[in-house]
Amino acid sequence: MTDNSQHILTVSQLTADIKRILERGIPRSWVQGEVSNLTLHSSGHIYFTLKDAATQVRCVMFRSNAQHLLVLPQDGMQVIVQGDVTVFERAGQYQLNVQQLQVAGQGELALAFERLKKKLAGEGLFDEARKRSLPRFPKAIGIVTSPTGAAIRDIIKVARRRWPGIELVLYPVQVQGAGAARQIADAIAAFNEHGAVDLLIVGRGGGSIEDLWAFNEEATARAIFDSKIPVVSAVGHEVDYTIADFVADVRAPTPSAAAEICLPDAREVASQLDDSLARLANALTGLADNYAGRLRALRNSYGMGRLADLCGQKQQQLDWLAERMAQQAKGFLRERRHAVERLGSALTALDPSGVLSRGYSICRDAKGRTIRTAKTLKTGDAVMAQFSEGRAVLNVKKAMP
């Protein structure tokens, strides 16, 4: 039985209970550990565990502090945070709400570059083979960085000297802190999905590792990978790559390089054409003097001076040539004319009415078929007989064989 006498807590009243003994009896503290288990929530706040190789604990770094960050933790990164204890009453738990979080030290930073480093060179994502030419003279060329700093002053003033007529269309992100990376990703795929540029140029001005963090995360160098237009990185720093330098298809030192490296020199371009229609008025001038030479030899020629008499001479060939055609034609026709006739003689002399004339009969017997011996004949049988002039039925007498 329970004592009625003593007071009875509920869940809820016990953990609110502990939550004012935690957060009242430890101080704002300093803690060292590795990342785990890190999410990054679509609301902005950050989730992570933060252990060492005896225990963990739960942390929390709300929006309001994470946008502040310079570079966002990873998994497997040493960090150095500080936090007030607190406790999440729905789960009952203690966790940390982290105020401030620091790498521990640019090794940490140097490690996470290498590691995410090789894992994007494994997928191929750095391959050479894959990279693309840029356009030679682009129409439009999108910009992805910050609208304020000093790299979109730059890149403007170099195209607008070397291309006055260039058209640049700028997608404002944050490149540093919090949700940078994310940000420039969504502005490559935006341009991707709805710009009418030719190519990118991503980038921002100089700064510490930490500044320059954004285009070392996954999120930046797979965009740059999945677009579809050509891209080119131009962070501001002469000397060091970022893992953006490495994925994209052209890699330049500075905004301003970029910039000289997407665009011709409008100047230059037209001393090109200068000359080159030079070489081609040179050429064509140099054509016709050949030509006309060539035709200034054949008038002078001495076929085209006997022209009129080779003319003659062909006329002439060609009437002798009908002469001799129009002769063997005639020949030809007699000697067919000569044959005919020998074959109408021929035929005349075989037709059976010429024979009868000369006093022959054809006799034939009652079925109409012509008897050519008396050995077919008995007495009494009809014949008949055909003459040069009409017809007569006769009666055998006597067949004589």
Partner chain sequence: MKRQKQAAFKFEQALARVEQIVEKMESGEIELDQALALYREGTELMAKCREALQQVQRSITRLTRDGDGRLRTEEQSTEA
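Please move on to the form predicted in complex with its partner chain, as the form predicted alone is already shown.
The next block holds one chain only.
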């Protein structure tokens, strides 16, 4: 133990000295290296190790700086960072406090793109077999893009021109910068939870490869893959291909084109309806003509002629029968008349006055009853005899029954 206690430092004092020397002694510098052990913390801070073949340095990029990043660093990516050397006192470790981070050339981005593409392809995220067809007549379309970009304006304009009644639902997100991919993924999940749209357009207008990078990130790709609602990607211009395009059910070359792909043209559908109506009317007229023709043909056919002939024959037969019946009736009547006449003369023969005129007479008793037998007569009875002309009262002298 030394006798000069003034020279004994605490660990904290030593660390503070180191911190002061390092932070003052090393100016803000640009450093190139390969990213490893990358951690994207939920706080928005990014932690990683920058290394070369021989050594490594811990790096931290705080949220305030990281939020301006277009392209998030990935493990294995060559980057150039600008940062200040600081000391993380708790751990007693020096580190780079990164202010800016750039991918070391376009080649690095292309490599990162290829790496992710290969990985996701291997997992089947791009399989054509799982891609869904879009509904022909969507009622509502969900849009995941920036509320202020050209993309949303283009989509609204084209969609309303093609199908004025379409319902559009926008989930506003940041489409570039660190965190954009996370927001896009959350928005896609939100639409799936919300459930009131038939398909999704996910995209943004044109920009540099760095501007479009959120659509090359794994979070975006996985959210599109996990969506139960069909997704149309619409990123940048025709020539821009992103990972999102490979996962999406349909890739649209631009946001305007996405609206065209998703919606039929109402005017075309209207003219198709006109056409259908004309065909329907024609068909009905044709059908009516056809029936009328068949009716005419039937009327003119031999069968119908035969039927008419048959009717004529029957009519004639009927007339003939009627004639005969009339004649028979006449004969019958004549016969009856003769019979009546005969009966009349018979009746004349039975008239008692006829008998009296031939010399017979009728005797009646006191009560006027015709006497048909002598048995009821007694001597002295008075009877009335009627002659053809006049009557006489006679007395019975003797009855001889």
